[in-house]
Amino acid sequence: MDSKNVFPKGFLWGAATASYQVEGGIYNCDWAQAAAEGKVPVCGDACDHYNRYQEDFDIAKSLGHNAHRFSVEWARIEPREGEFDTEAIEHYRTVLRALHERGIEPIVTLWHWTLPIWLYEGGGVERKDFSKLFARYASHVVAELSDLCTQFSTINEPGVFVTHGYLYGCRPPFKGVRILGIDIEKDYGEKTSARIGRFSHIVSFFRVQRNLIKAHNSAYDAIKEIAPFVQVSVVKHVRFFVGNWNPFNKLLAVVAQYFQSGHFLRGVVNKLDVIGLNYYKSTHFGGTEVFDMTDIGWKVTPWEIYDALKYLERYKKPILITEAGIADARDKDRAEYIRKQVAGVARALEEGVDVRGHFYWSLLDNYEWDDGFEMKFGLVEINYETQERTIRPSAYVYKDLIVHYSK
């Protein structure tokens, strides 16, 4: 390992989870309804993290983590429009206290894609008043939790939410689009099921993009009004684009980068304290290099997290790496992936990029949305029949890196 420690004192090391993907027992949201209709895999009990969080946090602590990112579930907290569940809030307060007892700093994501069923059936993110509804929800949660948490992310991966739900049509609300008779391809390289998207779906796509920008900005203002001391971020998936020597490919990469990341960030940058980076893959226009592939079919390029960080540097905000990881059921590539990923972060730090933390995705194997439980991203393997937890060998490699760079 590099003996030169470029990681600043207080750097956050940990992993991430998301409520619907690990908690289990959530049946009043859009994804649960879609599963009941046979449109996506059933989540069910998932990892039963809602009941087993203390065991999972003990594992995180044993692996050297000093921070943990998780999301609260909107459908639990506001099960009916305008009615907030005090028991749900108290549960998440207990979760936060459990983290503090273990010396683990929490980062809370307010919305990680799932919508309460009342909101979904009432128009979802397309509603004209969505930004007001989201700001009301966000400010309520922060008011109740900010004595135990000072870092909140508003929205997880807004671009992925929009493209998968309103372009590819493979996730709620399943508004797929066809252009010139050709199905838009989803991120994983497969084709979506044959849906002829109407013009209204294209309109919805752009409407939802605008509504999410407005929702973040409204939530930021509402949060700062009641808790000006908290740090507010948005979590942006940055898919890094690079073109080869060909000027057309270089231009294509710049344009793709803008529409994938720049458009949204330009809309919210004045209402941000921190940028959350989720990094998983890159796209190369031109070139002949052949890359290894992850289980989910993404190129193995962990070192290019450096390029994603350098891209975000232009926004002049501190950066938290809120997710970065690999689907690797046999755990054969994860250790080296993490080493190269952390080396990429170290390189960015050496060049002055203000990175404050690194959260691997994910702490636990979990429900990976329309891929169900097939993909294994976790540092910890889950036996879904017995709920037994088994720490993978790669998790100890990550621990060694944390110990080394925390000296």
Contents of the next structure:
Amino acid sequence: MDSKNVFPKGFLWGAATASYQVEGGIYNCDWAQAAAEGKVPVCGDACDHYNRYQEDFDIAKSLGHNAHRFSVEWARIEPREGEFDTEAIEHYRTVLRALHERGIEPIVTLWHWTLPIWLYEGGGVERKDFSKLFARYASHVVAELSDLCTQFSTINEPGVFVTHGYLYGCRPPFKGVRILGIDIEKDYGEKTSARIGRFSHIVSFFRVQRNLIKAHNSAYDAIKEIAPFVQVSVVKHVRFFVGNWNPFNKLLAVVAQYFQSGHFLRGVVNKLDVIGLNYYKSTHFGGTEVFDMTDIGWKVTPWEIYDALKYLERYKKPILITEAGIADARDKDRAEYIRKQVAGVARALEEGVDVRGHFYWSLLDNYEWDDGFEMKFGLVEINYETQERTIRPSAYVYKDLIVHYSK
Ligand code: FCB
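Go ahead and give the structure of the form predicted together with ligand FCB, now that the form predicted alone is out.
Then the entire complex follows, led off by the chain already shown.
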């Protein structure tokens, strides 16, 4: 372990979760409806985190975490259009208090992909007034919670939301794009029989992309009007693209990087206090290097978090690593993965990149979207029959790193 501490004082160390993936008992959102129709795996009680958050935060504290990222569920908070549920808000206030009692700093994501049924059935993100609806919801939540939390992210991974829902068609609303009879992404599309492949869905794809940028910007303004002191971020997934020596591959990498990350970030950069980085994988154009694969089939390249951070440096905003982690059911590679990931962050910090926090994905094993409960990303293993929690050995390796770098 490096003895020189490059991590600034007050650096946030923790893990992340998302409401639908861990809470359980959410039946009025698009994913629950899709599950009831047999289009995606059933989520059901998930980790029952809605009732067991105290126990889970005790674990986070015991693992040395001083911060925690979680999301609030839109469908609980606004179960019918324009009607806000006070009990749901009270629940999240209690959750925030539970974190503070343990000395854990919260960061709240306002929307991590799932939509209330009324909104989904009314056209979802394609709706003309989506940005207004989102801004109203976001400012309501911030008005209710900002005495207990000052860091809010608007949208989680807008790019993944739009590609999976409106290009590959493997997630709600299952609008795959089909060009000349060929589906744009066979592997992803095969995960569900619900996909409808049409060329015309390309129009929805671009409309949703545009609406997401508008939604973030409108929410930013609405939040700042009522709570100018809160820090607003967007959580952007950056897939790092590299080209080998071949100039064509290098050009391909630049173009891919722009469409994957640059386009969205340019659209929101003027209304952003912090950038949230989710880093999982990279794409290498050309070259013969062979990489190990995680359980979910993603290349093991944790050190390239450094490159993703260097890429984001151009936006001149503080960065929070809001997610980075590995699916590893046997916990055989996770410790090494985390070590290399943290080393990549340290390297970026040494070169002056303004990184403020690191949240491992995830605190708990959870519902991994169209992969159901098969993928195990957790520092903590969940027995879904008994809801028993078991801390994995790699969680202690992360703890040792936190202790070492917090000195
Ligand atoms: C990210 C999502 C998160 C989780 C991880 C593995 O894309 O934000 O909810 O599914 O991938």
